[in-house]
Amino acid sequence: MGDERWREVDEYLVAHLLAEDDALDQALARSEVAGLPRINVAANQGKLLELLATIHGARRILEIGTLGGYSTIWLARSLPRDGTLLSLELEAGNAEVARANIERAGLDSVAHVRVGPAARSMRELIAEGAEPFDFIFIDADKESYPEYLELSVELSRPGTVIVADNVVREGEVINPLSPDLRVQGIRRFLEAASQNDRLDGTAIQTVGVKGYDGFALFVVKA
């Protein structure tokens, strides 16, 4: 078995327990348009954010990589009412698509997009004494995970829940002579996470349309 059957298991999964979704659609399609990568989680990994969210009973989410808000839109679902997402994005023009995307959706009241570098974004928050996210979602340039990862918990309160997605890489991780940078980036993230007492959590490996990687769950001790 290979990539297509990973992706035909993919299709048939979300035919089954996915319903049709434009405003999920048309955000995918109006990235395309912008000529956005078409890095974005899966539908059924998209779902697994909202629900995993959703049983957590997040208030304050915060997402570090935007693109084209795909995901966000997925995110942002799972809140209350009263409930906040902040997105952290590198590039203006991605944040614009994921804005009106987000905005399409119907959720530009709970779902905000911030521009910059990420790391000093989230130094900002902490300068800022921003009240502890419940649940984090990394999926940003992989050579950074492991700053991500330190910001994050310093974010935290005991029990937020974190997820980093792309951690696999094919299976490369496992090879500690890899060239590849975004390698090196999530091996030094796992390593990081291994040692650090505030963690306790696991790592997944995935198939399907999106090929062969993975994502890591932690949730955040005391």
Ligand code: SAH
The other form holds:
Amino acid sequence: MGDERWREVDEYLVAHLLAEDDALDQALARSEVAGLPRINVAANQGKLLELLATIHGARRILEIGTLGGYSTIWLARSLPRDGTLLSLELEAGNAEVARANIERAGLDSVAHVRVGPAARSMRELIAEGAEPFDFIFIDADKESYPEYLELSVELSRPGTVIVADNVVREGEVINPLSPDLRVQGIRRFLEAASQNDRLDGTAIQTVGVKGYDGFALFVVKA
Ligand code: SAH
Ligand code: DHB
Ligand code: MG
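If the structure you just shared is the form predicted alone, then what does the corresponding form predicted together with this ligand look like?
Full complex below, order starting with the chain above.
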């Protein structure tokens, strides 16, 4: 067992359960050509995000960490025609690739990318009096996850769903002495979540084409 079997099983599941999808394939191909790192969610994880947002009936989605817009496209597919998704991205170059991919997927009327440090964009949204989001996906720099969690709760209403990617990091999450600042960010994020009276949630370990990692899922309480 191990990474090779995990990959093969992911490929089997994707081949059997997920439809061929030109827009998503193109988004990955163009991200690769543009030199973006291959750290997008896996196809079966993207489908899970779409399903979670659909089950929840989300109309307003916030994504933190756009990259080339791959997870953005999955999430935006869950939206009704009058729904909206805002994705926050630090790198203007990534945002350009993502915008082109979103447009090619026919989702440019619902999904938009805002460039800048995500925490700053989130504070701007709060200052602008933005309506609360129904669903928030946290997937940017792991060092800032604690801050993103706090700001996400401020941009939530009772019932908002918050999903965070990469919370297990090959099991390193249990190492309190890890020198990896990303691991320390995740540890502080999980600690903050457990201490937050407004959050009810869990975390799940995953294996697959992206190796051994996990995601956390929270619902914001009243
Ligand atoms: N959600 C994407 C992957 C995101 S990768 C997908 O699954 O398809 C993480 C992204 O977060 C990268 O594009 C990186 O540039 C961005 N990022 C890193 N630090 C950031 C910050 N401070 N604010 C906003 N985005 C940031
Ligand atoms: C990394 C970031 C991600 O969001 C991910 O899903 C996998 C890897 C990274 O920064 O290494
Ligand atoms: Mg991720």
